[in-house]
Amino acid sequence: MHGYTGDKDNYLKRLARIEGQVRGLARMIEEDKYCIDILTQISAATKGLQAVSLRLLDEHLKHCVAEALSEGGKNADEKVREASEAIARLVKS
């Protein structure tokens, strides 16, 4: 079981909301809406994805990484490396 499993419904609701925002963006482009209004909506969708990713990362650290660290060994090293790489990707985005 993954760390986010207990809160899966909340994640799915958030992602559905973001999906709706992205569909709205496509509609805004189709309707030739004002550039700044589109950029504002892109910013909102981006912030929504960032919030989901940070929450997933937190769950991963608390569940998967903590469990691997308590067990020790190569798996612990691998989980820490994966988490570090994920953090680096998030910081770059």
Second form
Number of protein chains: 4
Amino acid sequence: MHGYTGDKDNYLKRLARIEGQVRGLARMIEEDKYCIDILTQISAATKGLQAVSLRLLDEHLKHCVAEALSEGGKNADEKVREASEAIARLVKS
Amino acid sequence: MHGYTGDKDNYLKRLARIEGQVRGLARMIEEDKYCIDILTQISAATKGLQAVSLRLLDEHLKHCVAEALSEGGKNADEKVREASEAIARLVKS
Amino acid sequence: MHGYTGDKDNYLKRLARIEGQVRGLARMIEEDKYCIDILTQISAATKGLQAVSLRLLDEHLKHCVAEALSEGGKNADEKVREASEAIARLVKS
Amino acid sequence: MHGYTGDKDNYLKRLARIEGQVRGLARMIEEDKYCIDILTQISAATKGLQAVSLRLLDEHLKHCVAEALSEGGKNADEKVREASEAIARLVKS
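Output block for the form predicted in complex with a further copy of the same chain, input the form predicted alone:
Below: every chain and molecule of the assembly, starting with the one above.
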């Protein structure tokens, strides 16, 4: 069980939409669409991925990290370190 | 003809890889993979999209914008404005 | 007491350096320096701020959020919600 | 003469505000302000720097790059390459 388990359908629906956007990007390249329109579509897909990651992270903090912290001990430190590293990757990407 | 026309195969290969990563994300959710591993995979897909957009933008400046500027006139201003707006969307996403 | 309290000097030193970089930016504008060099200096200052924020957030999770979670109750939820919102602001800025 | 030359006062005013925000950050640390409030202020300063850089880049494209491109030759390629690299640094920071 993870933070996102209760809401899988919503995540899968969002990811299916993003997958469709990426497939649409390939089609735009094949059909010689205008560069700026392709860039706009890339921004949309990127924003979609960002929204998924922020939501996953929120649920991860609320469930996995919260649980580890309420139990305390070494695992709690590890969970926070891991979450901080994931946040840094998100911020830098 | 656009800036990317001469290099379509490379773009299509990159986009196919990103599409595979997004499909992989859905599978990770279905298989209850660990949140942090999913976030790492999202960062990889996001970086892939970012690389495509930076490359597209570079070629767009080199070809479409350069051509409009060498012709001068109203279209040149429009092309620069359009490129600046696309850059702002990239920076903010 | 906050997560950063034990390490104030380090934060103040980093912020003094960033303040110097921003003042340097104004000087570059006044002295008509080349746009690209100014942009490079802006990226350095932005990266400096980003590093400070990632570190603050890490310490915040380790101390303030961890404490609230180990005590449980309504305050714990509030702390996680607040942290998630701060992360979203960082990711989007 | 650079793209920003005609609008120096505006840039200097924005940078003075950002410098004040960074100095305010140091004061918040000294006065043991709450981590989340410090993070909010960092986001504001970062957004301020981002707005300055997007504007500088827009003017750089409109003036320096446009001029080099209308003259053509090797310098034009160099200017576009330089601008693309600056954009990549902005997008990644």
